[in-house]
Amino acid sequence: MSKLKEYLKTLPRRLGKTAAVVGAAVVLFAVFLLCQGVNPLSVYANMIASTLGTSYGIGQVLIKSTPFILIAVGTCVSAKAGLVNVGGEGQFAMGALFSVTAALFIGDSMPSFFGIVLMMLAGMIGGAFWSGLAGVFKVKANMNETLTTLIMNYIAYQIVSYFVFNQLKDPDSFNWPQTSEISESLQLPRIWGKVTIGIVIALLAAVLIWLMISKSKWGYSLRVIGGNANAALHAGINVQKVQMIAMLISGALAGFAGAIEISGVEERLRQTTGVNYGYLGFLAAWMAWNNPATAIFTAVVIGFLSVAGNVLEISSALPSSAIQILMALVLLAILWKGKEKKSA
């Protein structure tokens, strides 16, 4: 209870720091828009009105935010163990691949609830398997986890491409690289418009992980290692074991996000399923200073910006990818702030 009170007490300060960082990036992006001959106030007003001003827009933000929350929380777990896991992209892809394979195998052979649970478990296993490989490289071969997880992102999507072009390819897709649509019984129930219970699951997972890190003995070991791995080793903590578990949990959450994307949004696997989701989830975690609870808010901000990119294209004649400039500015501001905080 004291941990919760402490967190709630520091929450305004944490959110204030995040808001300041995002605000600085917004101002810089406004300068970019002015250089393109676009009125930034008009663009920002249209972005807010089209996303948060309609029920459809809010629903799209929640749908987009769901995988970002899970990937961000997973990134927070590994970060607490002193690891920089940028492999959410590949872990998401493997989770989507494992889950769609399970879904196509299950079909209508079992009740909806059990089929969905098995599909979610398959996604988590896929993500954990992929992050576990990087974990083994780290704890057994002392390889840099930042580089290995980054490289494995590209390998994961090559594997996805192989399967959607070959074994899992929909025979009725007119040669389009995608799997068949999963059974309707395996699609997540919707709670509002196109919003599924996936957003509720993501929020519960974030809270559960936050409690685990804050309250459990393992969470304490995690925080000690993240603070000083050598001190943790001298204190009798099995650093390699804790870091390995952290990587597995991190990957399982990203894989879970992939399963939810298949079951609740795309309902089939494509080459482009979830592209850039891992990097955006990583950005959300950094914006939250690797706090799983705060990551809920930052992931929603990223979700809002992702949806607003389409509005940007309509209202400014700029490509929707221009929103990536704003996200890059946010990341650079966070890196600068983190360096300033560390040097202080």
Second form
Amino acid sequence: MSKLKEYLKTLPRRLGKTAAVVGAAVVLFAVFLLCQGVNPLSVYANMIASTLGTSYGIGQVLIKSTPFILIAVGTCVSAKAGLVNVGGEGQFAMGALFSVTAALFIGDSMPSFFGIVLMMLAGMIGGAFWSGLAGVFKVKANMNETLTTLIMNYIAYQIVSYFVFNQLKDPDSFNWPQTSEISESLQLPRIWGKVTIGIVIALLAAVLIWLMISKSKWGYSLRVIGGNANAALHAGINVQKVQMIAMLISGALAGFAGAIEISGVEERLRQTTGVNYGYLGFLAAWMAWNNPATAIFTAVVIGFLSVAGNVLEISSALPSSAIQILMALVLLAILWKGKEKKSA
Amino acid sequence: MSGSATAPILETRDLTKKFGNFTANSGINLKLYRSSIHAVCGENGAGKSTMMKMLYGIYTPTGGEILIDGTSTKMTPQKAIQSGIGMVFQDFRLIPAFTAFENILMALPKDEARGRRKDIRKKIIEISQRYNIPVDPDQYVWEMDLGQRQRVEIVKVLMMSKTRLLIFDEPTSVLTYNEVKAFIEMLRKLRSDGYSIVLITHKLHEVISCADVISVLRHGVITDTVTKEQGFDKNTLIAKMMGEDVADRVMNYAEAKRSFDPEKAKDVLVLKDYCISDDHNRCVIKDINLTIKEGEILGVAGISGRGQKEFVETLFGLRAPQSGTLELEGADYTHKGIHSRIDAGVALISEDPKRDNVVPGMSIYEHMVLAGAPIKTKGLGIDWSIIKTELDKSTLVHTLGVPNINRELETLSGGNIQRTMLARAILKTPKLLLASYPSRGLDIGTVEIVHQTLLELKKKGGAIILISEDLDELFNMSDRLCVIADNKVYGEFIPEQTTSLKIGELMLGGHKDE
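Given the form predicted alone above, produce the structure of the same protein in the form predicted together with its partner chain.
To see the whole picture, the full complex is given below, headed by that same chain.
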């Protein structure tokens, strides 16, 4: 447990450093706001008041953070095996597609608990299927996983579009490209306001993955591969197999996020369901230097910024996407900090 | 080349360098004169590199001063070049995608690089002929072996017209036996042309013939400086380098050899018509027929890069052979994976541990269980505390001088990494050890410890394939010898019944008068 102790002991100092670089990004964004003729202080005050100041706002942050946590942790798993999986977007979409299909098929036919479990499994299978394809490309044909997962995001988007325009289109939707609503019995139970049990599942999954990576024998071989694949090969580790499993887990987590989004938030699938979640989750993982424990925090930060982006639109007439400038600045600041760490 | 013959070009007074609490160098006093070869000898970690980096201005000294032509100077690499100090680094500062000519041009000071290309090329060829340093200006650096790269580096420094003092950092470590001879010849010629030369090395026997002054560096302090007039005594100098205790021990190789009885020993590895291919699926060594027995050391001589890497990697299972069969203790392992070979007792010491073994961010003990010590599990996790205790108790770990096992392996010096990886390989008493250059780059004392460790494994019945370029090592250690050259394995030879001259000829020319 000494590593955990060390982790907790150094946590305040590291968080302090992170706060400093994030602070720099916040200041830079304030300059941008000033250039736009907006008072940054009031914008920041509004952002915080409307997210952390009300129980509704806090709930929204938790709901938004749920998929980010799962995707970020999934990205960490593959990253530890030395793979850059940028496919959270597509794996999330396939997970959502598989789970919504399962949900529409199940309907009211079985007890809520079993129905939801089946839906979640379908989501995980969908995500794992999509990342698994990229894994096969990597292992069998040595294709760069960064490129294949990225390209497959676009394919997944088109597949989802195809189904919501065709087979899965809600007949009562006046031709809107969306599926019917899933049965009420398949919606995730709520624990607080609109917040569902999804956030709890996500946190549990994250902790489990963190334990698996840092404590288990499998996690050890994973880290060896990520550190130096050659050394793993020399140690008799089956590099391709471990990488393949890491890809499957990574995609399953993103697909799981898709299922939770369907079951707990959207209750149906649209073309736009979860657009950009995959990239934001990837962002969260890299902000955390692919440490799944830290990724929980960074995912919540991204969740907070996403919700706060809406406030930006309302209170300052800037498009909500302007918040992405702040996210990018934060990421750059953190990467900069990491660069200093390495050169020191 | 200015200044009188008697005044030193460069002088240091009480030069000291500290890294935190660690003193790398202290009270270094050197005087470097023109037309002289000054060798600085010391074992790994004695502080040679630190000293040289201060001379060239890469490190700022913590104390003391550097005088050039008698005036105290704050050194920077730019200042060093201006003052005529040239440095030939151990890890060359060349750009692989450029030709030799382009690399040299790039390194020249602005006013010298501005001349006509044709003249510069002419000067390169002049220098390379004068000092017998064959360099093809139009060859790309990535096509060159290490010896050729070093020659480019040397020409580069000599091209700067101000150069009058050359510092060489472990120059012979990348050179073959014959190249070393040529290198020493070149040094003599440079000296007679008035250059001042500083040679930093741990290979005492190579410099003893050409040096004018030898300084011994030990634990960061110059313990002795001897001039040629006073006479060099090899044994005294070694004792000064190593400390008395190590020098007193004499290895008895012959006795270890007698312990091996080829009649009684069982076969460990049998290769039949085995063919090795490289990354491009070209055959690099064909038709190998070899048998290695328990407790036997088979020495494999050859100039590096003749397929040795592919040979051990194929035996270890990292590569598939083109054809042929491999048997381990009677069982067919030709198509078995690395994992099952490790389980069967095969261990590999890589020629480049940094590339093949070091996982950044992981500690020594975490490396030790990688294909080494058995992993102790606790539930689904790993019980690191038991592993650490067992490593602490291991005499092998202590004999080989493995540093504190909590340190990150990546942060250790090359020699320390090598020793740690040897300890890891020997820890589980392998039945077959594939040792690629286990003593390359190590100092004399450590080489002896490495040899002793290998001989102990041999006594326990381990079979060892020893890949090396060092003929002394091969003749001392091996029960049988073979040579890799011309895509073939020549041999076997019994070391007592052949000569190093014959083996050396085979290494260079392959099959000639056999």
